[in-house]
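For reference, the chain that follows is the form predicted alone, supplied as structure tokens.
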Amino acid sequence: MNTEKTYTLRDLETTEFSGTPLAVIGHPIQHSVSPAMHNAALAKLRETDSRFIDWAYYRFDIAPEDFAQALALFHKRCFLGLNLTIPHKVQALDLIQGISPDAQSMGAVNTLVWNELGYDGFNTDGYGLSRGLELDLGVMLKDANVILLGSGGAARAAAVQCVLSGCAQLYVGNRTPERLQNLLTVLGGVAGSTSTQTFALNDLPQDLPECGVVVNATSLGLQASDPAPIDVAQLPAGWKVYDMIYNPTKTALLEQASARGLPIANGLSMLIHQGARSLELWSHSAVDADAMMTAACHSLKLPPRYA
């Protein structure tokens, strides 16, 4: 089968995906290179392991008012393991069996294990965008001021994973009020202490700390036609940005910070790290996440790095 294919819900119909099948599932999802890297990963755990000898990854664009009819052939054609992009990590949550409890804290699955019965849902982005911020900023979550730019399924998690590490002041900005109260909402269920405030894109809070950083979790930036979510030009000298779309590299955010000399930096870290937990979810084994750098940089030709 050919894993750089964009696949269809009438592929799903119509094909047979034999061995052990793998995918990622969005709307849009051609840009997407998270075959490229877990198949680089799948390929190393072969080297020692012949138990992944038929394993693959897959490429699916399912539209949202399909996602429930695709999930239920999904499982029927005995897909082990799926990842959720946009728009499909929350919609998930009436349609799986089971849910860790951090998911459930989250509101949001991206990961998804097959059992008899239906899928169990995970969530391995707050992981994934920790590991990134570390990594890529020098950025740790606990003790942090973080503005977070939307309130979909990645922002959940994000949100989430920020109280959880102890961030000192979240504020959550989103261009729909009442998709900022249900953020809230999710928030209220996890234990913290971090300070929560929300805001509306056009209008940044003010009197901000002189540090923090930015994660924009919108969708603003996929299209090279998107504006910037916000003001880069409101933001106190001492904060750094971090957008999770990594297909563009350099988003109108990214490109408006680094203007203003504030470090940046994309989501391709996050989904390298989101990704191989992901992988260990489903093999049980280590995941070589350096491979997975490797193969993501080749398909958007960039230059190799470590991950």
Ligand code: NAP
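Numbering follows the first chain given and starts at 1. In this text, all values refer to a predicted model and were calculated from it rather than measured experimentally. Compared with the form predicted in complex with the ligand:
Between the rigid parts that turn between the two forms, the hinge residue, out of V213, T124, V24, T218, is T124.
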Contents of the next structure:
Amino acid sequence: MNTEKTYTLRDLETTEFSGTPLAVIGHPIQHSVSPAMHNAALAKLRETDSRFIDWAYYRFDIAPEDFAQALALFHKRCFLGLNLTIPHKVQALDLIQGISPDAQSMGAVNTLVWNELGYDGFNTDGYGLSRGLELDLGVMLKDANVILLGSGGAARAAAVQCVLSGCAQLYVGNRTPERLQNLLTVLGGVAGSTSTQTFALNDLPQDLPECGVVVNATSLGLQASDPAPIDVAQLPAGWKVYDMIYNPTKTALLEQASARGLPIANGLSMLIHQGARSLELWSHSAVDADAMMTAACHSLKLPPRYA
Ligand code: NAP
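Please supply the coordinates for the form predicted in complex with the ligand, as a counterpart to the form predicted alone shown previously.
Time for the whole complex; same chain goes first.
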């Protein structure tokens, strides 16, 4: 089977995906680098473990209205693992058998694991973010001060991860106040000692601590012409800046932070490590994140780097 192709619901109905199939499901999905990342990691696993000889990872474009039917078919066809991306991460909650406690708090799943009765849901985005912050910027979330920009699905996973990891102070800002309020309601159900404060994106909190990390979880920056969501000049000099966006590689936020001499990183490391964690859940094996990074960089036409 061709793992480069983008498959459809019709293909799922008519084609046999032999061996142990895995897949990412989204809409749109054709630009996803997940198949390249996962198939590179599977090739590495195969070098030392024959269990993975027939494992393969595919890409499916499934519209939201077809998702429930597709999920039942993926299960019937014994897809061992699924990654879910926009717009399926929340809709899946009503269709799965079990859910991990952190995914339950985040209110979204990005990883499904097959069992006899259906799928169990997990969320590896928060883990991917915490690994990315640690590896790229040397930031451990425990006791950290975090400014989180956004209140969508990715911000929700990040905020819950911050509280579960024991952040000291979490400042959350969003364009739309109602969505910001929804995120606060979600956080209200998560046990932790993190102190939380909200702000408007154009009005960063006064008296920020000397150091911390800004995490951009808005989609502002996806277009090359997008402005930065906040005024970087207002950050104290000890802050670092992480943008979940990895394409383009350097958003206006990162450009401005870098011009000020602040350490920066983009979301490629988050992408790699959320994917590596998913594959660990399916394979119960250690996964080579460097192989995933090399494949992702190749697909995105970026210079190679380590994970
Ligand atoms: P989402 O649920 O659609 O949320 C989008 C967020 O962006 C909302 O907070 C929204 O604010 C804000 N926003 C959109 N346009 C804006 C604008 N013009 N000005 C200010 N804020 C704006 O999307 P998501 O799934 O959370 O994804 C958010 C970002 O994270 C995307 O760029 C995505 O590519 C990235 N991401 C990266 C990874 C990774 O692995 N690196 C994983 C997941 C997501 P409102 O509430 O005001 O609309």
